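In structure tokens, the next block holds one chain alone, the form predicted on its own.
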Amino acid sequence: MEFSGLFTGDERKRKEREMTEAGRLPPHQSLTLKWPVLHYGSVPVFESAKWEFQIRGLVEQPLRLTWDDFQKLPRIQITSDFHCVTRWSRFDNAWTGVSFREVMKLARPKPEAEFVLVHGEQGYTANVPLADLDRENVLFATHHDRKPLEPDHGYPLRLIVPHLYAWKSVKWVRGLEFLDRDVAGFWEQNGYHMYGDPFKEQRFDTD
């Protein structure tokens, strides 16, 4: 199902009801056709010659990938929903990028690695269990709805973890750190939930 154009309040309620009945709209979320921009800090400037993606921690093969290296990795396309902790949901987003599993295959996590600290630009981090990243619909996106990502939305590369709140889908992602313990990321250190399941409304550490 694709949504296009604008609709009335009654149409919105009907579509939200449809999505709720289909098990796709989490509690207390509202459907949106737009893609609001929310992030901490400024939008970084992408310089392809200086960009690199680093994988470290509990892996058999630590890596540093240049932008050219990353561009050569196999691509996938997925369609998934997107839920923001600020209570909006956007459905049927078409993503193109590199599967998390493709990157994981290169690094080969050690058996004791159970968590990942995802590193973005400007020191931003988010923590995600490895089992939640090791899914067929988790990817490093370069395109959204058949267009290159806009800088505000994470260009050139954004991690997409559809089943968790969108702050876990790190913009301007630059690396992964594999760990044997759960370490709080930026928002988690500032009161957000350590896991962030939108269907359980795990917004804050008190939820």
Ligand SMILES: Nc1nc2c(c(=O)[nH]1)N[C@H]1C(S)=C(S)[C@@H](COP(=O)(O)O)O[C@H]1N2
The other form holds:
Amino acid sequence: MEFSGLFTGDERKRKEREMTEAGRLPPHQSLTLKWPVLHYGSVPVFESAKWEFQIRGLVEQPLRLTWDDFQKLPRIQITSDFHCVTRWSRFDNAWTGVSFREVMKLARPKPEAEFVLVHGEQGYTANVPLADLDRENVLFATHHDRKPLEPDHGYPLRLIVPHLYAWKSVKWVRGLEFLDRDVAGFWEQNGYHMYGDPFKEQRFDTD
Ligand SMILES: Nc1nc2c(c(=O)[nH]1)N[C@H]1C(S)=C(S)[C@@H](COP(=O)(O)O)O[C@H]1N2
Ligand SMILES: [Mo]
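Now show me the form predicted together with the named molecule; what you just gave was the form predicted on its own.
Below: every chain and molecule of the assembly, starting with the one above.
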């Protein structure tokens, strides 16, 4: 017999227990089977002819990539978990896109570059240490669970940094600024933690 639908609450609890036991649920988070939408400001309209991806700061090769340039880069698929500081976690997301390392190969950060300020549309920013982006599961995603990103989830391109709270996973990402010091991004200027490790509960700058 098919009881699915009737037991979705139980299914959620079962999975939450499973993830807790596997050590994948960070403290004081709860598992969601849905995918909430969370951002500051409005959803930007994508115009491929106007879009460009800008890489500047401490790199050997500053770059401006058009949407066509970006589309030509090799793609990877990564499955990872997603933890929002407002206490929901979504597990086993399949992301397709271009790895951070692929973009690094083109820009070639200088040895002094230790931090990156990630820029999104409308002035949204998030700061991440370069070492935390230079990992094999960090990517610029165009697809989620094999479907193009919805506009409110970051279409056409978003960063995914699975091991940090999701405010670092910049939607509508448009560029990278390589720096020799850690410069606070949007939420970090508004009281959030500079690093944001969900397993250490680094939510606020006082944590
Ligand atoms: N450009 C931009 N990216 C953003 C945000 C934002 O306000 N603007 N919010 C962040 C936060 S706090 C979270 S939890 C995730 C939410 O992603 P989702 O809406 O796809 O679930 O996006 C992150 N990326
Ligand atoms: Mo968030």
